[in-house]
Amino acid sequence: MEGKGKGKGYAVSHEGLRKLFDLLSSEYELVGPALKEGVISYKVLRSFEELPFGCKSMELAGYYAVEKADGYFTYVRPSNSLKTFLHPPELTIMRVKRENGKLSFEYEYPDKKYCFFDVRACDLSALKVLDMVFLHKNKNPDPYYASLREKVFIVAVNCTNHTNTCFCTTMGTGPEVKEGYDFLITELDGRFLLEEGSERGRRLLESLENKEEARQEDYEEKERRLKKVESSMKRAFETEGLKERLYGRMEESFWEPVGKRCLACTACTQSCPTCFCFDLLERASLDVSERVRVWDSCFSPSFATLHRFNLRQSVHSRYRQWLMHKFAYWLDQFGTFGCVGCGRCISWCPAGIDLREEVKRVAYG
């Protein structure tokens, strides 16, 4: 049976998922969620058993915990994001060596063939944003990002749960996965619905044994589950006309209150799936010099330093830069918001600052 125009749909058991995982692991380096030290994070997976089935993350502003739950894909997006693998925290982009009195220049492009297993709607939207930043709307496409991105195989999963920090419905990015995947998984009652999303996904699903063609009831159950989770998520704020309202609130008086709470620790930008700012460092020795790209943050005191003068000396001015970039400047640059509503910045803020409340306070207060 055809599923939403994406291709054939199949139903498999838990054991069928395991075989699917094994098929992928024979060709790709699998990256997916795993529970370690009380936190669910994306990491390189070595076995199917590492997936945190039956776990659920409980999140509030400045709070994170994991508890047991009934089911399999009961958790939501991991604590970190996929930019960790496509735009790594540290990457050597050039190496200069001195050999026999001569200099040689080496450019090493990452040679990984990733399968991102269990990607939620918000993180797929974030990948689309990063693709625009590094490739599609960049006059000089990033060859390092491109060398990794072009090989990625994506296994997406529809969210049938949410946390108190999720606001994907506000940003129009979830909870339903609609595009950008090779195949899609939806957990049903006692089985899993698999839907093709690309030619690569079709070929892989066709090679899977012990599957059966999806029934009309499977698609109907999928819709019921998605509607249930979507209806339980309240709209955080109005996005129509938000950019214009924020441009009208640039005075410091609107931003000073949050500046008194913010620690400028950079946790929000590090956990954000779309923040892409970086710095270039030179590491030199007698024989080898390396140019290294490392993550940076607009909350860092040195970020806006020009000729030894910091253009944003106050914390509130840095917070303004970050929030305005997400909800105003990004629209001017790339035609979309820079926020996908994943809520990571809320959960991992040690000061308990809720981005949703700050948007409402500044734009509509």
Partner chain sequence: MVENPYFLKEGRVLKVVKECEGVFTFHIATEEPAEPGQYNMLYAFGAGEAPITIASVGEGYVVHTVRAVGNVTRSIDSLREGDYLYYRGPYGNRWELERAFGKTLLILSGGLGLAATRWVFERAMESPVKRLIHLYGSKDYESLLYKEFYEKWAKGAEFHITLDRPHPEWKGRVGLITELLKELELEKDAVVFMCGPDPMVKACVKTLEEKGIRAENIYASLERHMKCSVGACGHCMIGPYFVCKDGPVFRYDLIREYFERKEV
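Compare with the form predicted on its own: the form predicted in complex with the partner chain:
Here you get just the chain by itself.
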């Protein structure tokens, strides 16, 4: 029976998931969501019990709380993103040694072999976007990103819930996972549907004991669950022609209102799964200097400096840069939106700015 996934489907119990988790953690550094200090975040997991099963985040603009819910994968995408692992907040790209007036350079590529366990549709799209930025649409592909990315094993999960800041249906990225995974999990009533997405995913599922071949009803239930989430999410704005509309709204007056609310704190760019901007720092001692790549943000006052003069003095001009980049410039640069509709920037904005409302106001107001 062919499912909606690319490959064969199986149904397993909660115990089956644990087996898969253990199989994967013996081979990979397993990154998945966990509840820590009241927030569900991606981290390196040591045991299956760390997964925040039965937790659900209640999120609004500038609001976050975790509640209990019935089921397992009841939560949505975690608070941080997978960017943290593939484009780390701080990465030494080179060690420079000085000896007798000459320099020598050492660099090594990160050799971590990650399994991302529990990746939702929006975050899978975000990985695709980062792949464009660092690899496929760049004439100088980034070897640091590449060395981590090529080894990643992806366990995707279909969302059977959403929170108020989610808008994947608007950006066309979810809730259904469609591609780019090794295998896919969908929570059904009392069991889990597993679908192969790659050769190594197929091999792994094949090696799993105590599984059943998925039945027609399992796929039907998956469809029903996805439809239910999808229909409960409102479309936030029209994306067709959005780029062109925004290019016509560069005038300051469109941006000043949000500039008055924005604190330029950079929380949005840090929580964003696709914001890639970085700075290169030099950390030097007498004869050794490290070249360090760190996350940067277009909201930082030092970001667009030219001879120590900040070209974007006003906060509204920085907000314009960010939003225009996500919904207009990005399309011209990489052929895709820079936003996947995960809504993290909305939940984590301390000023409660709702990106969806700003897009509506600027582009369609």
